[in-house]
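Below, in structure tokens: the form predicted alone, a single chain.
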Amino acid sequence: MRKDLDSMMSEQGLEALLIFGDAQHNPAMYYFTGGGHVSHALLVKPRHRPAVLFHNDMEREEAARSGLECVSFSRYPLSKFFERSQTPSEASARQLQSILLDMGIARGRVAIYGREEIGNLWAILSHLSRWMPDLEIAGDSPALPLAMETKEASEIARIRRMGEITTRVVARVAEWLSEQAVAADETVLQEDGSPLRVGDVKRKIALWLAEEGVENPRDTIFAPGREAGIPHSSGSPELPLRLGQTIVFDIFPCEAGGGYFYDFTRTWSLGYATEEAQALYEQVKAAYDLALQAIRPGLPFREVQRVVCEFFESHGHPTPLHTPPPLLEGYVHSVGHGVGLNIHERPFSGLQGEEMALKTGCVITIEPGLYYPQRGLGVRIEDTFWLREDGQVERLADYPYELVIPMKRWRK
């Protein structure tokens, strides 16, 4: 949590955090500023001292809304530093050096975060490293991601609200689809008699999310048939919808300005489901239920992944547990991840890499799936959960799990 950041900085041996870029759609900067129209800013968070936000004069009022101490870059005019610089990146590095010296940061480890054009930032930090050899630039410190991993009550409330909005839009999509006409060949039709295509559905989703006042910066997965069998195929816009195909509907909007996300998936089949699809769906739902039963604070998240892998393998599906990459069918991904200002953040559940234990206060997804693109189907179920202080696991938004959406205007 935010209150733990200074202790985490101490554990990592960090003197300061430097965060670069805009305040919107920039999770590290948003974490401190709360968003706002502040562009190409710099935030400096010294250990055991409040953060300071450096900004352009044109955005001074937007910066002030952050509640942080704000300092205009006009105190450090680039024109002054250009006098002894050969390139814009060198002038920017001299400006950054002057800011750090004024804040008493001349040595020790500093961690770099944010979203900025990498080539320019790399050049600035390269110059700074030469001029400040006692300053160690650490690009991979987990201090801030660790603080962001567990959420305060206000953050949970915002994620919960995003869940309510997300499921409200999902329900609207389901109702709208159920009302469409169906041709004799089982193609779903629009009002004008033309095929209803993936792109038409996604435009409705984008509209309804916008009407709710939230953003959809990473699009939506609405993938029917073969594309449902490729987990991150978003759905080709020109594909027509047909009855009896599995559709993986994965939606992950965020608060306007790049705030907190919600992550949610259902698999649908319009009109009816094939026996094969129904069997896969029931296995995925059983794996989902097993994963929920396994979750408890202190458990390594990868152990939940192991439970799901073993279950799927017992039903004859390949999984990452015993199948080397590339794994292109069966259960091909991990069981979940953290959610917050990033759609994917700590903790992660992969079998490889750092072992991350589940902590009270974290928000995670559970999302098992089975994928068989050559057979034209895929299934995934996903909800977002909060591990409460009392050890209970709470689903932050409820929604039914039915596979089949009945078509009101279809006559067999």
The other form holds:
Protein chains: 2
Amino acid sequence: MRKDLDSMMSEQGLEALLIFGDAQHNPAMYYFTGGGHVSHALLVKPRHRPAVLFHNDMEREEAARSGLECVSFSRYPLSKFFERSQTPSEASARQLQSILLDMGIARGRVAIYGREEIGNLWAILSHLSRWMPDLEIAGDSPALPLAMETKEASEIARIRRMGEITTRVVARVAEWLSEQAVAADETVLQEDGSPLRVGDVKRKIALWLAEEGVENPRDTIFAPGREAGIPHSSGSPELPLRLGQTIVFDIFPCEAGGGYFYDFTRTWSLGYATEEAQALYEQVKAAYDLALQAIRPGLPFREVQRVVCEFFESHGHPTPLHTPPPLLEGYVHSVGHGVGLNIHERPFSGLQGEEMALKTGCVITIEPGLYYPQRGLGVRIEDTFWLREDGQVERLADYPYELVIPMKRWRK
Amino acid sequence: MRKDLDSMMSEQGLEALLIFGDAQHNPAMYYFTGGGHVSHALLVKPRHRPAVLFHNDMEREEAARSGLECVSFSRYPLSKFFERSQTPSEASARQLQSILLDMGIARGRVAIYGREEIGNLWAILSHLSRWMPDLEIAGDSPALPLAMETKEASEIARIRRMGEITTRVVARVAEWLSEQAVAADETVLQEDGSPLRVGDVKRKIALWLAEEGVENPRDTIFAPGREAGIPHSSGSPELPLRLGQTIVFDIFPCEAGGGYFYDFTRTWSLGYATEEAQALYEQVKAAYDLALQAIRPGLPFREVQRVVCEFFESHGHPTPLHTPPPLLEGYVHSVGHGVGLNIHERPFSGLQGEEMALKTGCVITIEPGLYYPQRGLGVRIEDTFWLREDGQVERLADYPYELVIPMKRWRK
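Switching forms now, from the form predicted alone to the form predicted in complex with a further copy of the same chain, please provide the structure.
Expanding to the full complex; the earlier chain stays at the top.
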């Protein structure tokens, strides 16, 4: 949590955090500023001292709204640094050096964060690390991601509100789909008699999210049939919708201005489901229930992945537990991930890399799935959960688990 | 232009370009892939050879839609590299090294691009540059930005379409505002009799942009009165609209999925304009016309800035030409910038740094403004232009230049 940041910095031996980039759609910067029209900014957070936000004059009021101490870059005019520099990145590096020295940061370990154009920053930081050899620039320190991993009450409220909006839009999509006409060949039709296509559905989703005042910066997955069998196929816009095909509908909007995300998936089959789809769906739901039972604070997240892999393997599906890559069918991904200002953040549940324990206060998805693209189907079920102080695992938005969307205007 | 990329790479002495990150909202990657749900990808473009896109298995169909040669990261399984690594960034660096060696890139100069989390990439590239000392990683090579600076016909068509959408939404906002009721104290009212606030207008703008199927990832500036006097104040949502105040309305949406932007500003005054606002407006419009007359291929963009500064100074306004920072009133920014997959890109018109000539094929804004926050007003006029092969400067979307929006339901 935010209040743990200084102790995380101590544990990681960090003198300061340097955060680069815009305040919007930039999780690390947003975490401190709360968004706003502040671009190409720099935030310096020394250990045990408050953060300072460096910004352009034109954005002084937007910066001030963050409530942070704000300093204009014009106190460090680039024109002055250009005189002694060969390239723009050298001038920017001199400006950064001057700011750091004024803040008393001349040596020790500093961690860098922010989503920004990497080229220019690589050039600037390369100059800086040559000129300030006593400064160690750490790229992969988890101090800030560790603080962001566990959420305080105000963050939970915002994620929960995004869950309410997300499920409201999902319900609207289900209701609207169920009211469409169906042709004799089981194609779903628009009012004008032409086929209803994935692109038409996605436009409705985008519009209804906008009506709710949220953003959808990473599109929506609405993938029928064979494309449902490839977890991150987002759905080709020209594909017509047909009855009896699984549709993976994975939706992950964020607050306007680049704030908190919600992550949610249902798998639907319009009109009816094939026996094969129904059987897969029930296995995925059983895996989802198993995963939920397994979750408890302190458990390594990858143990939940292992439980789900073992269950799926007992039903004959390949999984990452015993099948080496490439793994193109069966259960092909991990069971979940943290959600916050990033759609994917700590904790991760992969079998490789750092083992991450489930902590009280974290917000995670549980999202098992089964994928058989060559058989033309895929299934995933996903909700977002909060590990509460009292040990309960709370689903942050409820939504039914029906595979079949009844088509009101269809007579078999 | 795209076709010039290999020659730009030769001029810059580059063996390859390495582009990191998602395909959406990541201009360098989008330039090659055309978007798509491809996350944490790597694109390698060797000089005089086609680009190769490295992606996750789950996103293989989204990657394939780019039309590029695609290779799954599972050919370079991280599990293998984890065995020899202390940290995740070390494993990722070994994976990257292995890919580069397989592509025959072992020495020489490579340029890096992409909007991505900088920390992790700094760690990965720091390892790489230690292990591959013959490889020079250039952060600030302009090869790709130079290619992207001049647009081919298909790009112009997309920016022009964004201009049509943008001005259609602006016209809808003007029409809607003109129909609102006005209280005796000149406050603009909603249907329910409560004041119409900036936040209400911004919600309409976001909704109407979504109806047009485009995104608005960087919000909209709709800033009345004193906030109009600070160029990048985006407008406080709680501010009520009143007659006779200048409102700077700067709107810059992009194609869905992170494609081409358009950039457009008008300044409005509802019902009537004060004499002071009218006078400033006429000066800004005169500066805009002067700038347009000055534009020609080959001219350094900063010469246009100089012309505008001199004009404004002749009318007694401070400008960056002779006033050192901080410059908080008068003409406080530069006259324009390139527009494309970035809202701000080459060419830039600032008086400092690299001198950038206006080239045939570039798309630029012209956007002079005058700002007096302490007098409670600001004015900016902005359109987006294309420097055509035939030497003409074409405005990519037309819209009238009226300061006053008549209020149909207001009787003085």
